[in-house]
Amino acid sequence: MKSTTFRIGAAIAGIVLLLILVGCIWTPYDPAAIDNSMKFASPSLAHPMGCDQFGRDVLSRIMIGGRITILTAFGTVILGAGLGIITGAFSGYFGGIIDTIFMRTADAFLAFPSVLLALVIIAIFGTGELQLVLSLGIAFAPSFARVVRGEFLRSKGLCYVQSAKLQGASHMRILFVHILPNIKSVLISALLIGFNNAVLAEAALSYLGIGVQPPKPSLGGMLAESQQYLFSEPLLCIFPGTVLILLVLGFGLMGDGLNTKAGEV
């Protein structure tokens, strides 16, 4: 049975999920579409959240950009997830030599602030959404490998590892068939706070111009469009940013609840 933290962030996630899964689909408008006759007009039952300075649909564009920014969360946790998952439980299973140049690579990339990582990665392959996923997925993994190795040291020495060895079972039937199914509160619990922050990373990258690359609308990307109107039209960092904070908030509240409800066991 799930916390009431974690449904409560079900919740507002689902609901801003709802909102992009729909731009799959559908949109008022072409978020693309410039009509210079409705430079910043105020939301309307047209235009519900208004238009931007060159007379975009704003929720148009947040329903595209989200869209966007969630995939590229994704891709950024199915990424980082992987290789932290390989590298962490090969360094916390047979520990010796291997965990050594394991998690000293692991520490020297967890040096570097995940977002700065990004922005040498980016450098070197350049901007485009591939090469976001790439970055951010690298900078991401030594954190999951940290937490993967945490829990395989303290699992490969319990009862049921032991018997699997004693019945003849592989190294990698061990690894990947016996512990890493039992620790998956704590992983997903991991990846829920992952994709949250991966969230906040290519928010954060896109603000600053090296991330999803105009006419692509994004999240970080409307802020940082909006940021020389914020005080003669707010509204266009506002509804933006709220979309952020509330599917940031929500997928945050999911990975405590788990964390909860995994400390209570």
Given for the second form:
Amino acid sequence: MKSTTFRIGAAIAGIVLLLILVGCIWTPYDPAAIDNSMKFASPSLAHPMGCDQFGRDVLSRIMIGGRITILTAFGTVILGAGLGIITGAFSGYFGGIIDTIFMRTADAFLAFPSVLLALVIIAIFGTGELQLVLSLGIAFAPSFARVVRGEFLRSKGLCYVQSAKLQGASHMRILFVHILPNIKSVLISALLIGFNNAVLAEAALSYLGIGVQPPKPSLGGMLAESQQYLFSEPLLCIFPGTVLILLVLGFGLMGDGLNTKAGEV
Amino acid sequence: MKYALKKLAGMLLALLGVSLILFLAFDLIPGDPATAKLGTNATPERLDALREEMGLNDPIFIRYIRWLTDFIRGDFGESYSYSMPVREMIGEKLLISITMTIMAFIMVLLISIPVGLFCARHKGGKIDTSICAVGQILMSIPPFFSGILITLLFGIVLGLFTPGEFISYDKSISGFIGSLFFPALSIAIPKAAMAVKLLRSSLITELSLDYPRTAYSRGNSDWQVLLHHVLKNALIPVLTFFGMALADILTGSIIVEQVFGIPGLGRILLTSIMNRDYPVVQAIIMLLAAVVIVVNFTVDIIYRKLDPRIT
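Can you give me the structure for the form predicted together with its partner chain, which would complement the form predicted alone we have just seen?
Every chain and every other molecule in the complex is listed next, the one we just looked at coming first.
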């Protein structure tokens, strides 16, 4: 039984994801095709979201730009959650010196707001998608580690873990075969929140011009470009912005719905 | 007292950890500060002399200690690109960013507390439901896009301010505050929406406890119960959020500055990242992280004051 909030969220996120998925195999126009006769064309049947300052079709660019946003967000969450789960699991389960070292390091990293940490890493490794994933992944790992550690700490005293131990299961088996599936509800909502933060951070960094580099389209980059024409062509920034909001809203509502289901308000 | 000391030790440790990470991160970068300063045409002898002068040949630990003590004394090093002390470059800019952060934070408080109280008072009503729905959407707006929308609405459609105009504080204090008002608002709105949601649910949880019922039975009105009995308790869990929000607003201000064309820390930070002007990046990030850490420490202390049960 899924809550209504979750359903609405899934529907909104679904629409955006569908748009982006379709964009993987087909876009109405080539997103990089420049057509001088269509500069700043208003939305029409041929170009549902109009054209930008080079006459490129905005819808096609959103479909491709959204894909880059989603892929970097996925990459970030996979890297961040991967690092976080491993360190969090070891910290929570074994405790002692491992716990102290991992968690003190996590604390120091958590003291950086994640965008700042990402900026440091970009300053060192340069701009680009891989650097973006790397920097945001590292920036997000400590908060995942925190959540996972708490769950492992709570789980390790529970009966099923004790009985698995009595059966002679190895530590690795207990960690990743027994405990990990049992904390999935907490993990999934942490993943959804992380995904949202990653989308927002990617958009912000690309907006600042240090994330995905033009001419590759990205939602943040499109917003930065269209801002110059805000006065004459306000619609140009409304479309990519709306897609960004819908994406974040959809995943946010899904996360809320799961939490309510788990009994937390 | 013991609690405060423990937290103080934690804060100092965090500051040390952050400074160590920052120092090591920038030390690992391939490249040589001496070459960066003199350019690639410099003779090896001059490079060697400068390296010796800058102390680059010393062991890493010594260099860290030196960097840290200089930093604490307020000497943030020298910019590679502009050959001037970093401190002079960022002093004024820091003031702009901090003023904007404080303004945005006050806005978050001024919006979220009354609206949160109203929603909890009229829980489930039409207005509450619509505020919650609108809030959910506002929460999903990235601060730079809310900045663009505000420029569009207040700047271009309503003509309340000139987009891209910035008045320095030494010209006119009120003009300075005025030109930071809309940027601050665009950071504040998404955060305020989130704060309303948290405060509302915290107030509703508190209202379902026994003590509000006792307060009602003594003849208090709805608002009296909310303001004098429930609000203080309900604010405790929200306080952590306010602490984190302040950090987010500070980093958000760097981004929003770009939207409104404000010459604050954000612009310097970005150009320095592009120019690989590491001393500037290092100093700005260290300062911002230090502000965040000190704020979190303060929140912990206030938290304890409000709720002595916390250990």
